[in-house]
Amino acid sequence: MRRASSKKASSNSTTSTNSSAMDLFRSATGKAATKELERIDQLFYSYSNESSGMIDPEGIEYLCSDLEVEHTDVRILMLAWKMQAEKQGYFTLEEWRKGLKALHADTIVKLKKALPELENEVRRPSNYVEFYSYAFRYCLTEEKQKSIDIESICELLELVLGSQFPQQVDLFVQYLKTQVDYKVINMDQWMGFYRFCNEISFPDFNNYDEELAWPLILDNFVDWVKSKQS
């Protein structure tokens, strides 16, 4: 009976030790997370506008300077995507926290080092279509706005798709700048061009079928290119 009692006491002691270790681990992890969040917040306030409580376009300019990238660099748009920023040119504290926590970046040095990894993440096909869609929504700056002017669309296409499909984007931008039928582009047309780049043989368009559900602007674009080729 004494042995049984001894084993029970030993078991209780082990359980108590394990429990204490887990408590210490949780406490240390919690403190580390709190410290990380404090540093993320401090970094936010170093760029934010005191009156608005947000990082505004001027703050983003300073951020870009510290990151040693141009404010027109696609990685800044990728950063906005990671934060799921809603208003172009502005980051709220909650958006900033969301993005930087996900990137494990609580200093400007860490954020700078995280940019190449972020770009690789966005470039994955499963993420890129979401990023491409986000880029359009991010440029809707007015309430109830559903389309973007041709000049802005051309700049956005070159920024987000130019490196992946340079020939298609170059020709489509040429077409958009010379045609007179469309003054704006909507989301359906924007997403249609992305699908077009991924699915249609270029520059012969052998598998392009006008009978399928392509936006009319792409039918016109294909006709325009073919007329140039002939």
Given for the second form:
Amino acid sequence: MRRASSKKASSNSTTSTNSSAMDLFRSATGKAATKELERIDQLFYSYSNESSGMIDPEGIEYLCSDLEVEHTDVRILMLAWKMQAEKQGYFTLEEWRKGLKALHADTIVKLKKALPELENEVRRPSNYVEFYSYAFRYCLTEEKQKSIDIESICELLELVLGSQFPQQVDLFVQYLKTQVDYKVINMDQWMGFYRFCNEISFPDFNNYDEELAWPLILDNFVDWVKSKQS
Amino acid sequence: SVTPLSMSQPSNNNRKRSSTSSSSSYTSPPSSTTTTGGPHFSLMKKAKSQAVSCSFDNKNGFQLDNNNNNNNINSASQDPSSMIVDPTENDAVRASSAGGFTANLGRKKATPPQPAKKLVIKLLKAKPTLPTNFEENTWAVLKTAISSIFLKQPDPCDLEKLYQAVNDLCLHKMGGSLYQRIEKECESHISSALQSLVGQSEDLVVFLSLVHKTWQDFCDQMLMIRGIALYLDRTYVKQTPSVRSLWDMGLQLFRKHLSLASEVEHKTVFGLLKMIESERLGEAVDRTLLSHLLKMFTALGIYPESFEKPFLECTSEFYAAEGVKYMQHSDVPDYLKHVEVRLHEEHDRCLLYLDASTRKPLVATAERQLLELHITAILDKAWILLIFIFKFHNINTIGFSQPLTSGFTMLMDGNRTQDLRRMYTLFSRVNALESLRHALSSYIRKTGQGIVTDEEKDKDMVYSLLEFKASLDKIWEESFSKNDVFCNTIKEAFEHLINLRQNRPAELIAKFLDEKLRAGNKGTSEEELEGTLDKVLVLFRFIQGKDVFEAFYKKDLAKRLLLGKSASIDAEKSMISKLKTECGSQFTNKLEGMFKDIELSKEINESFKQSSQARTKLPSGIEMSVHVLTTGYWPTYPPMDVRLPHELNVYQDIFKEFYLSKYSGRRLMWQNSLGHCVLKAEFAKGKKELAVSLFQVNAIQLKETVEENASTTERVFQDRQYQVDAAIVRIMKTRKMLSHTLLITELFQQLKFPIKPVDLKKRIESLIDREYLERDKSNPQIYNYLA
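What would the structure be for the form predicted together with the partner chain, given that what you showed me was the form predicted alone?
Next comes the full complex, and the chain you just saw is listed first.
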């Protein structure tokens, strides 16, 4: 359902910066493109918050229901990635434009149709690392925040790696929830885990060598698993 | 033993002799008797003149028939001249020639010199022929003689005739058949002699004596026969390579028939083994009999197979059983003594009756059964020994839970080191030193662990360790003959045990030294103190986390210096120089700095007293002394907010004024927590005597607390962390990029304290987090330095 109150008929935005950006868009592309861009903007405004000029969490919820996707679905995260959205729960106009233009989607229907292909694109190994790392950064909500609490990490892991490496994620989440040494996870550890899933044989961990540069948390994880197994 | 027979070498003797008796000369034909024949006869004459007198042991029953035409031989025959002869020897038989020559000389007739005659020799037309049945008849004579010898009966024929008979046959090329006949005759007698032993005597010793007798007789008889047939031995036998000497032939026959009468051989061996076993069990046995019979075996060439082999097997079984039995019933010292005794016995056995070649395998067998197979058991039991020694020194042996056997009550230290020495010696004989060494290592580690990890005994730890080390050193010297490898073992084990518990031993050693260096140690001479310091230094050497020691030592030294509690500055300096030698000057720089500060402070105080500030501004009756400490040398003291009385602040300022006037550009910071104020209030006089020197305030910091110690340790760890971080950054800055494993290696080389790879990883990750480093994008094993 669209937010009726925020529906704007014209493409004239309230801020001047937007209009100059608009000009740029128009001048840079052709007429058809201009049309597309206009529709993209319109779509944006149908979800955005009037005062902030951004799509906020509430807007995103609407968007999700229109897309018929759960807002906790990983595809929304992928969409955010496509947009290179900086702040979790918010899309700026720039980001929206970037994302939808790349997807060639200027209507909800097209956007919805673009989702499966987006997923494929993201899941390509070359892109997935980037997406994975983006996912972490996306959750850093505070200004100087560098790490994420265990609870959230567990959810994020499920979301992002749950389908690809279900068993590893399962075990690691178990470990994270039972251990007491770590209260937060940082980027280095986060990335380490992805490498771990890709390189280390499971469930025996035969090729794992703790004398190499694996993050310490993974050394501890492997020890924990091994002692559980014996 | 075999009675010897003496024989002559007539040809040699006669050749050398320049004799007027032509009958004894070989070259010239005898002039006193006419020759009617050719050379044969003269030779026969020679043989005749070679009549030799012999004397025989009467027990053989052989007697010379003396009714020949040689009266002189008679007299000679009663002359019991005989010499020792080795029956295996073929040559070099010497004569008792006296009889022979007197005989020969007796033949001489005194002849006056005659004018030269012309001799005409006419050759005979026909060769002289042998009488008929010459061979048969000649042999018959010999056969009878041989038979008599074997049957121990008197023979009608005299020796001369017998020699003649042999000669005759040999000369007529009948040596071969003579040999065969002799062999056959001997064989029949030898075999019957041996067969007669079958079924003889149940009693083994009696049986063995019979065997011995048979052998003895055989030797005597064979010698005699060989004596008679000497010419055969010298000529035919020598010329025929495939034929044995007569003596050897006899031996071979004896051997053959002994093995045919197999029951006899086996019974003999069995008897010998039984005798030896009895001797081992403590009975007295006839060693002479053993010796002779074993010599028989050797002579027959069957010693290794027939005797030695079963003997060694028997020995092995005997000592196997004995080893097991004794190990169960005796304690280790007694067992080892017993082993030593047994090995001596076996050695002696080889000297007394066994062949020398048996010694090596025999001793090896005994060693194997008594020692090698029991090494583990001996070592297990041996812990008792070591415990005894240490208990004797009241060394804490907690942690060692094996039960002590009885017999522990009365122990002289000396006994036990001797027992250990015996063990060491015996073990080295069977190459078991490695087991002993290994067991020693385990023992030291286990015992040491008990000393080091028992928290309740912390206050005695250093003392116990010193005692423990001293005992080990003594044992090393006295029992383990200063073996280098053992020395290293003790060192390694000590190093291991002392580092089992991080930090506490280092702390306790520093405290121990503090006690020793503190004044009030009455009765410790300078030498004793030096000795103790050296011993403590040995322990210190084993510690891996030396920086912990340094922190505590520094703290305690500071207290001693500031409170004036050092027993002797010389001892303090001696300790510093020992530490310097051990760890390098970097370790001791600061400590030395502390000493400098103290001395400098004395000078400063002197000049302060003389200074204008002191004289003018400081009230009289105030004695103030100040220690000026250079920061960096001294331990850092936590800042404490102590509010001094106003007057004291004033005095401090006076001093400060004085000091800064002398040394510009410096900053003085009062460590009030170290201030010590002695207030002597004599109320009657109302005087106040203030001595303000920087000591620890008793009221505020009474005794050092556990917290203080913990914080000292904490600070050391903190400091270590900084050091690691600094090292990582330093290395990465230089290398720009480095693999994880190489970085770890570098760090281990550079860091002087023990640290685990886990801790290093922690610091690395912390530095990644703080963005000093990053993992390389393409290779996660590599770190990049972030400028």
